[in-house]
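Read the single chain below, which is given as structure tokens and is the form predicted alone.
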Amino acid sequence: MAGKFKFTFGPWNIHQGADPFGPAVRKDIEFGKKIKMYKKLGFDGVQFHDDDAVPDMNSLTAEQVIAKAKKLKKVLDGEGLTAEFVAPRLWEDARTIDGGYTNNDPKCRKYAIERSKRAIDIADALGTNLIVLWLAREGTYIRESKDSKVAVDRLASAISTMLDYHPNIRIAIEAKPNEPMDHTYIPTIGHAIGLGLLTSDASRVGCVIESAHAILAGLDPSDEMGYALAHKKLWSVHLNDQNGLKFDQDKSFGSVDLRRAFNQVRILDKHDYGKDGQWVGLDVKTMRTQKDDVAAKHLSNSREIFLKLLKLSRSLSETKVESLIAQRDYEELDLLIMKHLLR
């Protein structure tokens, strides 16, 4: 319980404030701009989908997505950044309108996994191996559209043809149960940690928690995280926070409840989260009110809540834990961990 946590987050993370019921409230920001806002913030690593490395990439040529990614990384280098990962981003074409890998068109399945497998490319330009899929629209809006069965098998064989494309790259399954679909087929880091074992090479499958994911699915983040540690599988997390069972709010990590999250941050500490070279990513979104100026606190206040309560963890008298425990004590501990927050 003595390493030192490094910290992503996502480009997409500094946004213009636009949401469905209205339009953008601030400036945009060039991309290369916000890559020079990361060291200043405090961040190391940046998460990248596919086409925030490469935009347009589906009117370029492989050879052509793979110049302009590796033009990225000297970009990258030259501001002492690592890319965390690349994640196909398959839910805003027309193509996959009902979903990339689960889609009923097999020519709709194709495109799906070629845009993978220039994701896969786009990775390794930038000299990382972990690819993310987050599986935003593989499910249904109605039941009798799909076949559940099948469309878990057509996952499994996405899955396995991307593996085999590539013999180092990783597969990070970031589940969620719902939201763009009514319901999706892998909901939970269970369901995704099932789901690489009928792949090809299940040792390279692995997961991504996202906190808000787990509170939509009405799980606890840090019992979904011990579960994920247990299997030897997270390989990413997603910190953020949610406001009850709504729409994915993305809020300020600890925002909302924050003994929930001095729990996440107590299990990924006390079980060396980060020896193997995992990354603590953020994805969390800036409030709509806040001012061009101001718009990026919200990543550095998530950090700096982190390693607030990550000295709190460190600091809180295990032996009394144990000793509460031992006596079966759960209102004393209760008190204990309360008290401590308050500190």
Second form
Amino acid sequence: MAGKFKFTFGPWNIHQGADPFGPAVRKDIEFGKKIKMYKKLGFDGVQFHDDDAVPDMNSLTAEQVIAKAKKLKKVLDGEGLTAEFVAPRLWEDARTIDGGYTNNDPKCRKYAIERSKRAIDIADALGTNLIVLWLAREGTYIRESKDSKVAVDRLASAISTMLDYHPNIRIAIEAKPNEPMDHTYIPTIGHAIGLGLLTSDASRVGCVIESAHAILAGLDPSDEMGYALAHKKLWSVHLNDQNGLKFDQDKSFGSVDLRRAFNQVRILDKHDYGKDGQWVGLDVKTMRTQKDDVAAKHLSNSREIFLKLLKLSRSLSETKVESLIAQRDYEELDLLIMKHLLR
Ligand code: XLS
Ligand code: MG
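Could I have the structure of this protein in the form predicted in complex with ligand XLS, to go alongside the form predicted alone above?
What follows is the whole complex; the chain from before opens it.
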């Protein structure tokens, strides 16, 4: 039934429940145990932050980082898992307090670039050529603290340096309008694709769309996906859900707005997303209230909802849809979709 679709999530999606107002409420699950959970939950691929793959990487030499990543590749092979991408974690180190590539301090910008090169080495060792850039702190709390034109120049130059560092890597930019920053420089997929055009090799820069990030920008995720698909730049998706304009909730896919989720599945399926090897990523977190032994259900549930919506999308009568479009009877089309979702 899944057909061409294959699924990934990141180890951070099995989470201890800490939030800005309270500590962890569930026991930590060591990485090795998490890896063993993937297949059981219906997933074949792993999304990585660089330091999920190689913990404490800042205290290791480049050679040591590569050696550790190669060991991990063997573990993944042993479990029959594939690494989807590696994302440099540029938002926790003290040198990234005011951003990585757009930091006002040249020493901090240098750190961000060096760290990104290590992330590329890790991706190479794990057998993937996809780097995801979630530009977490590339923005401001107050507009006057950075020059937005210079910031975009710096982002383009950092990405070019990464592209030049490795001839085969591809970079997928993950847009998000806010959180942790008040405003970021790459809030939407249009911005991400535009930024790619300013780099040394635009053909190797694409994007990843996270549903909640599009919703936080006041946009419909399926329209963002359509935009990226038209540009042939949709290289990954992070499906989840979001209840309005608040903090990034990473709710289970479809749990807030089934119709919005339906339209995401529909546009992906209609335009053969996945035919060039793209994965369906889930970037979901379970509720803080969930107890230890049932704290991974959000992952299998999100996958299950994707597949149910896929079935619904494929069973929708295209003839009826086309005829209502031809008559411009969108009220009837609206009802058709609602009834179909209620079947
Ligand atoms: C955070 C992002 C993060 C990326 C990978 O909001 O979604 O999880 O997907 O760095
Ligand atoms: Mg994400």
